[in-house]
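For reference, the chain that follows is the form predicted on its own, supplied as structure tokens.
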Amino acid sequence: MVDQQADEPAQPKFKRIVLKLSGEALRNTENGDPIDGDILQTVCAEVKKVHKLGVQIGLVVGGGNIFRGQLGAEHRNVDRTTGDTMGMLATTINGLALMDCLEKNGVPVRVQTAIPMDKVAEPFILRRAVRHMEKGRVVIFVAGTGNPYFSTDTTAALRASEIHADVIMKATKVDGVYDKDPMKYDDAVKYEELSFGEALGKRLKIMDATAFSLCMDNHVNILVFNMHEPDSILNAVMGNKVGTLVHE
């Protein structure tokens, strides 16, 4: 008797994601555009192939590729507060253009923000939010928790908690997570996987202490892998081994 189950496809692991995105990650390295469009583009082909799945994604963008509130404050004479809106604001324009380019490649989405701005986006109302995935539509979370001295990572942590994800999948330039910094350390060692505990023993900083705080306290797992390997977030969303998770 033949096995009917051999000729099914292959099901997603994980059904709902937060995807937490770089700013920096879409800026050109070579001529300095803060959103470059071949890059963008390629981005939102790979979330596609994701919500051809039917995974419901939420997706949380930094705002470092045009403007970081720490840095403003360091280097440029802004007021910690003022430059902490200033990169909410950035996160926001980042947004719309990912918005625009997965629309623009047949995929719904919806931008909600957690600073009012009626004429932009809807305003971040958690029901709707989770409606808006159970009907096939990717939601970008923008603006970041609306507050000043919040990290776009904790934004991801807040908002997989609240939306009952089930894993943060942050992308970064590197392939997981190493015992130092691989791009310094040729003898760097790479993680499999660990535990939160773990993690925090070797004092690793996969996200700051108030993201990685959030994700511990509310049993929501974190994978790390290099978003510019092809097919990079399909892999992850499929279980096959990419990347560092970081688990209970």
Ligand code: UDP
Contents of the next structure:
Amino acid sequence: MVDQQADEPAQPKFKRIVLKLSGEALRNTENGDPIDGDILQTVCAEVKKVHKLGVQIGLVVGGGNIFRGQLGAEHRNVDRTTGDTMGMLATTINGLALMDCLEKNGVPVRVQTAIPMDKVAEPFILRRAVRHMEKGRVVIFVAGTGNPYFSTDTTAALRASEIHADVIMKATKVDGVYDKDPMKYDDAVKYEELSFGEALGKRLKIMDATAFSLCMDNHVNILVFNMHEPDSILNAVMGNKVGTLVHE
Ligand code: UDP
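Output block for the form predicted together with ligand UDP, input the form predicted on its own:
Everything in the complex follows now, all chains and molecules, and the chain you saw is the first one.
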């Protein structure tokens, strides 16, 4: 599906992206292993294909496969703020797994954390993050925004705004945005593209409200796509029709 001219290789449509990966995407749904080695390798191989094209990649990873603050508060008698801190630490665990796997695949990486932990990773420093990307290093942003009551979708919106990313690529289990849940309804219709206003008007849940409004206010487009389809990030970056683009 990747377009290639005979004499001149096609150029990527996006130069700098934020890839948002949910923690759940790393889980083995059959045996419950929160970080599955094969899934991790598949994800990193897909990232490598895009990195090879010279695309600058910021990766924001969630922590839902390990801990979510709200659930901690509801089911485990853990205070929401404590739970959120645990959730942010969970994103750090996932980020370190991705770092290691990407390095094993020959992709240079730096991890930057919003909660300082100097034995583990660099602190988040915007200019340093941009410099890493300019030098061809994938930057993995962990520990969310560093604040409770936020999500890693909001982190992706924030980091994308800060680094002036061309797009947030949000990996989900389905291949785009539908008018109703395609897992439940056979007649669900997929949108090829949508404006922020249309998504709001139709009450489509693309990200949580904080993340969505941050993207809208800062003109950051969102591409919702299915990461489990081979070459999906590559195709999206090359401008081929993949998923649903939510735009201004
Ligand atoms: N979290 C937080 N502040 C942030 C980002 C995340 O407190 O800025 C916590 C929150 O408890 C959240 C958890 O970290 O539930 C894991 O993040 P998220 O739920 O976004 O992960 P995902 O659903 O993408 O796996």
